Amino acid sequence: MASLHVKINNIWQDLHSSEGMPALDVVRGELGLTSTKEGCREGDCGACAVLVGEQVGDMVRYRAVPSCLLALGELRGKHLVTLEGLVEGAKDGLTPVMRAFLDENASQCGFCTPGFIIALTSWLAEPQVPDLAGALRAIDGNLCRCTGYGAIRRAAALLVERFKDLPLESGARLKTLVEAQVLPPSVLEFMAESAGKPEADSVSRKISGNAPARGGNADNAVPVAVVGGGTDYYVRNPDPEEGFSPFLTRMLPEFGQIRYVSDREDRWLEVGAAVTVRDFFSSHVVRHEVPGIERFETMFASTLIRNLATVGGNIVNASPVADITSMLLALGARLVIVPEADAGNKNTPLRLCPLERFFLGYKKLNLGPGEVLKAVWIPVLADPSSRKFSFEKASKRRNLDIAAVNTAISFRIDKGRFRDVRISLGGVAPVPLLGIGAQEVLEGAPCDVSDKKSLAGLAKNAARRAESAISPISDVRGSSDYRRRMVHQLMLAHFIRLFETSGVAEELFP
């Protein structure tokens, strides 16, 4: 069993548990750091949140993640901070975040409190101007059953006021937070230890699952599990077998890049399969190529989950209603597939697969033996500002819920007409679909933003075609009739969102 060299609070330690063990079990069981609580074990409550520091490019970044869904192997070479580690160096045993909770009586039974403290500390550590909306987003994955949230909100407001003038440069911000005793001195130690070290060398490149199968020969080989962020895998497999050592895509730098690539005459934006959902939406390059996509980030789970979940994981999970899949399908994405055994080799031959051809049936993928998804290619337009994009979903809860139905649309307007229209429909079939009929209604049609009647007519026709082309099933998230009706309504919602000032909303819903 491989040894994992991890900085635990203020000490570098060698951990000998399996790389696929949920970090929560090691933190509480092997390390005895019991301030980290075991709650739902599905990443929904935030009680088990820990702070993980890592080198990203030329800076060190700290983010909160749910340890129940975090593979231990992902901590190799990184800095794990628990509540016990946060108070190291705090003069009265309380950090300013803890003090704010105490002053506002924001803790009652206290079971959830460590997770809230970690999440708010992570928020302060991120290079952004602190505001109350950001603080509340940071704790959108933390649940409290005792106090209600008024006191927690007031505690967050205290922190906003106190730390409103933090530096925006990452290194200076972390140093300021250490001086203010929000973060422990071990953060500065880790920054010094990581300085000048290339990102690819900051962790071991050895991955235990770095082969397509285990066993004496091909006939008795056991397939290796491929894990992205673990936010789906560990929900389904909360107690993996001893010795479980998956292929961890997030430990390969090549899987975590966002960059431009060229293929013959076409240009693409490559998003690595291991790029987290949080980094996907916050990427300036992604936002440049898909204007407005950032507004849909909070529709995907919670901040804690987005800090861990990956773009590739959301795709290969093969849910018919996966949010990232729906968005990428509308954007005309292609998948980059490589042999798993040579996944880290830059010269490895790759196979390109249009996203709509990747799903062969319910939970069946167009992946051959030993293949793994390495990246996603999004087509680059000559004028990115001409791309219009919208995403909508219907779920029982407004946020933090799996959709019953989702849909996305992408198109550009050229010489007053709809061009390159793509519409995705999720939750209406065993696999995500393209709304071919609705696309045909819009492709080449006049797009006059001053003619609200014409726009409303197009919206209604596209909605009818989309609704009539599907035969969804009924399940716990919605009946067949509900899904059909929601596809219709969400298509109208796209037009209202994308033509907000045209008056089309009033025309559709007088």
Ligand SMILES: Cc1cc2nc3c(=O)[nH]c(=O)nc-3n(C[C@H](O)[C@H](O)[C@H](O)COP(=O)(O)OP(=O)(O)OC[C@H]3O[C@@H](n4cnc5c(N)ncnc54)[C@H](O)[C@@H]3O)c2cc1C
The other form holds:
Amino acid sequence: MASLHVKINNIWQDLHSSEGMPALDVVRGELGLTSTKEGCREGDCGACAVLVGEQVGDMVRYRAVPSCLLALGELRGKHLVTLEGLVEGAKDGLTPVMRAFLDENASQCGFCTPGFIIALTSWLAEPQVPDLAGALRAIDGNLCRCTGYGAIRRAAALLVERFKDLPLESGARLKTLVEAQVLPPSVLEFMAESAGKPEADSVSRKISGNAPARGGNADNAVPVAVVGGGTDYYVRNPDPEEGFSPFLTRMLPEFGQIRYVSDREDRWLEVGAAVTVRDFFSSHVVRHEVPGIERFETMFASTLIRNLATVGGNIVNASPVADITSMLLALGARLVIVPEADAGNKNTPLRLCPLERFFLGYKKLNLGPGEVLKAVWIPVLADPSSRKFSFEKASKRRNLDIAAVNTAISFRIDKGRFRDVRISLGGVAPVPLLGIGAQEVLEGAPCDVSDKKSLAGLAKNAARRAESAISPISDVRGSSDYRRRMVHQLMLAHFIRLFETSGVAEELFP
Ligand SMILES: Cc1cc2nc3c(=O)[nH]c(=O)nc-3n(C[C@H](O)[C@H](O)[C@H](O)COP(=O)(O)OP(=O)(O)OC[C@H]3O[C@@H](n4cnc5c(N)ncnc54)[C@H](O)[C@@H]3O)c2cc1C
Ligand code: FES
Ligand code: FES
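Next up, the form predicted in complex with this ligand in place of the form predicted on its own?
Every chain and every other molecule in the complex is listed next, the one we just looked at coming first.
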């Protein structure tokens, strides 16, 4: 078995475990780095968070991810930092992030603390102006069962105050953080070692010849051999067999791009299947083509999960309530499918499939054996600012929860009328649906933002049509009646969000 060359804290090591092992097991077992804790093993608690440094374009970037859901093979050529590595540069054995926790008594039993320290260190390393909202967002995937969040919040506030003037250029920022002993000197070494190297190690473009046939069934009992971020895969398969060596989509540069493409007639924004949910929402081009989409980022899981989960994994996992799928359905996306055995070849023939035709039944996909999803194409509008887009989700918790029901809407206003209306409905059938009846209500209807009565009337009609067209099942996330009612209410919520200043909210809920 080929070894994996990984920089672990301050030393390059060759790992011999298989590429499909969850990194957590190797970090704690083989490497003995036991500051990394195993809590839930399902991405819910953040106790297993590690920092992963990698070259992205011409810069080095560090992000916190849950190691229980991270395939070991993802680390090839990268820098893994655990708490043992973070303290290497700290003179008194504590980094400023740890010191803030100590000063505010933000740790009791300490089990969750390494995960919080890693997540907050990752937040400081990101080129943004530190504020408390950002710090709290960075730890929205970390749970503490004994200290209470007040003290942790105060520790985060201390860090905001202390580090409010960090440079925004990423290289200068990492250097400043090393000088401040937030990050260890091995970060600077890794930056020097990465300079001029190609992004991902091409040895990892593994095509698994022994991949079991998937037969179009994503929920097959036989383990599938494709892994994106692993945030669904490893929850279902927490202990893969020794030797498991999946096709890791994130190791193929062609699967990780966001760029414009055109076919004979149209222009599209291509989002690679291996683009992470975090990078999807952060992308300037995605934000340009879908104005306002960034408002919905924090409705998806947690920062730790978004740093790892991919757009392609969200689609192929085929959950009827997948959030990115719901957004892409409303945006009229098409899927680009390629043969797995030839996936890295730029000239491989593509199969295009409208997203709504990809789902054939519960977890049954229009994806043949040996095929993988390479990218998603989002239609580009002549005037992207004319696109109106909204997403709504009903879940038991505001953060870190899968939806009971979700819905997205996209349309243009052209000469005072609704045009190209698309509405998705998730969690109301075995597959994500288009709300055809509700679309019909709106398509071509007058859209006068000064006429709140007419907007409210349209919203109510569309909501009634959406609700009457579905027969959801009852399950742990909600009864059939609850889901129908939520679809109705979320349709109204789209109107309130999109026509905020029109007074439609008061008209709908006097
Ligand atoms: C704590 C937690 C919270 C979550 N919250 C949300 C949430 O709020 N909203 C939401 O929608 N989801 C949520 N999820 C689910 C999950 O994070 C998403 O579905 C995510 O987008 C899956 O992407 P992935 O890359 O991790 O998929 P993976 O786990 O890598 O793959 C999922 C499936 O797709 C297949 N696959 C992946 N990529 C490809 C490809 N390119 N071609 C062919 N097959 C492929 C895999 O074989 C696997 O069957 C959550 C998960 C966790 C653990
Ligand atoms: S052990 Fe809980 S997120 Fe990994
Ligand atoms: S300090 Fe005990 S779980 Fe957080």
